[in-house]
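Starting off, we have a lone chain in the form predicted on its own, written out as structure tokens.
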Amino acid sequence: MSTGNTTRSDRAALYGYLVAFDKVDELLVAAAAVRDAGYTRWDAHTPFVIHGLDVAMGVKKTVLPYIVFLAGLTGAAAGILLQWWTNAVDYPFLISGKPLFSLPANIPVAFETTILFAAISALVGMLALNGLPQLSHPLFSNRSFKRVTDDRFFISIEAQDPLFEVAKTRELLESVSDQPVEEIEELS
């Protein structure tokens, strides 16, 4: 007699639920409900940006931009230490009386360091926070699901989630949509 909880052993085939969507208001009424009842470990998944979805989904802030303006202060600084280095200690040269470190003369190079150590930043800390490149995933095998990148909404909640149990989440998917509840298979 099953009690509707799972083991670790029982979710190792199961990757989790995922339901359908027709229309958006019903992926934002349905993703608060998901929030709402605790799940963390779950995605809604739309062909197109829906504005207010972070928000019914509970998605906190990002640190990516505090990385990039670190990494672009860190370029600058670097622009900066490297042009003192080399024209004031390493190799000096005075020409024509001028002084051997010049800040105005210094800042082109300082604004160049800055933007390429941001935009570098920016592209590795976006690829890391995301848990890119992931050339494969459970969902792709689903044949619904490919209607995601045409006219459909999708929300998934993974077996992993602490509070995943599979009589109750396929309970509340079931009362949040009027599509079948889809289970997805781990990848072998």
Second form
Amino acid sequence: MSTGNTTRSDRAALYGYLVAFDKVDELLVAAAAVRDAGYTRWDAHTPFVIHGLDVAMGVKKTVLPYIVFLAGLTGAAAGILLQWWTNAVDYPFLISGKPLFSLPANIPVAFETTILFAAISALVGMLALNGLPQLSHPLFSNRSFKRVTDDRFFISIEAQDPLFEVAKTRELLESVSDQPVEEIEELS
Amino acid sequence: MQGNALDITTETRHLDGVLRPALIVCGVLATIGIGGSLLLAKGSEGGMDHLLETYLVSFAFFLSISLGALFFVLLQHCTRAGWSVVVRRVAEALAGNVWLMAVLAIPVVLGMDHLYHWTDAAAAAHDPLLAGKLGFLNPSFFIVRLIAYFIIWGVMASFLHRTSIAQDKSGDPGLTLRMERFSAPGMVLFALSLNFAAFDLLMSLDPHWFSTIFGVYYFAASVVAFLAVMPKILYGLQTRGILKNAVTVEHYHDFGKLLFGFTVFWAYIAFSQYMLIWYANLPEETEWFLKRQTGEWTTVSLILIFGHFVVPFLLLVSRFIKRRPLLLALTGGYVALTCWVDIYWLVIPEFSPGVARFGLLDILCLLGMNGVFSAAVLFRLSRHSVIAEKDPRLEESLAFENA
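Switch over from the form predicted on its own to the form predicted in complex with its partner chain, please.
Every chain and every other molecule in the complex is listed next, the one we just looked at coming first.
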């Protein structure tokens, strides 16, 4: 549809290319090809979890576990501090003859605050690392992309990718899929 | 959706050449262990009593591995698990060892008079608490119960093993359904029998004391012990060329995750038991922990908290060790040792308050039983393929990947 005479600035900016696949195996092969070509700003879109896709895409290990672990430690410390301060320092309160600050009694609360901090940081950290929440996305304007929640698998490569070249990237995607490569426009 | 299943037509699935040297090692271990501990016990005053006590520790420890394995096999059928099919035969062989444990229970029964204070009728006459429990805690009913437990466990383990082996030949998927239908009610029976066995074998060492969570504690210890030895066994088989391709790093990873989870579960149960007793502060309950918090046993208690919980927690929390078979096998071996210390801590303070008299006798007894136990597992494994050949979920297990 685009001819050599039209320049990019005539139309909305290009977000990237999108291509569809019918089968998981095709997607995995294509993902490996895109990975090997060295692209970094691209994604695979599927209706369900596909084992082995992470490897095929070359997804790096997430830092989320470390965030959660640190948050958990913080939670444990916070729980202990809270009980120490409220029960033993600020308002000393003697319960059934136990020492004012006794660890066994504090463990259930510390356990709960550990879980609370870890769980909240897992959720918030996951959202932040994924750049969520996002009100819309350029891909949502594509009609065929709607089947991503049903029975189609997709790969999109962003124009922002340092390796992205209009012709070369299109060629790569055409070589891995027998379906047409579609242009996706940036949100206006 | 899974990746492509591995082709395992050329996989080594029989122990063949490995069996003989392994059995010789086990035989040597058993001979040194049994002979050495008997010699050592005969030579010292009260030695036979000490041997009997440490025998109960090792007995309860190896029983816990078998019961953990039985639980694992039941659980895989209950949940229709796909990932574990390729390792299930090994677990079945471990579970089958409950028959061996039934034989090894004989010394415990013969030594009952020394091990269990409640067998003493004269003591019961002066002790209203013992007299009140006489209807349950008496030698003949104890023996009847032990026989019942071992029959329940043995029949379940044999049924699951035999049916799976029958499937190797017939390939009938109906057999899988049959094992699944069997496993759900089997799990209920397992839970009840394990609880009562823990009460009988370990909790009744102090017949005055009671803790309703004690059975769950032994259950947690069992599952941890099984999950700890499993990577070690798989690694041992793989370095000898067996199951080399079929068992992948993904299966190790899952054992690592389960071991991590059940280590936390063990700590959770241990603490639940401790905290309620500590908080209520009732003399008839606290005496049990008091024994384990005085003298040298304080150190053993601390070793358990750090060695059996904190260290394994930190080791297994990241993916690093879980995805490295050798490291996971080593970690598992270490955790298994702490499981043994855990049972030592349950049993020995009853006989040796204040003094954690750990010594050569304990090591020899553990080694000896290890030799016998391992030989029985190897023998059971050698008689059939180590893969559940025609299980309908074998493909799924071979292609398994952690998300």
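Superpose the two forms; the largest set of C-alphas matching within 1.5 Å is the rigid core. Numbering follows the first chain given and starts at 1. Since the structure is predicted, the reported quantities are computational estimates derived from the model, not experimental observations.
(message) Using the rigid core as the reference frame, would you say Leu103 shifts its C-alpha by 2 Å or more between the two forms?
(response) False for Leu103: its C-alpha shift is below 2 Å.
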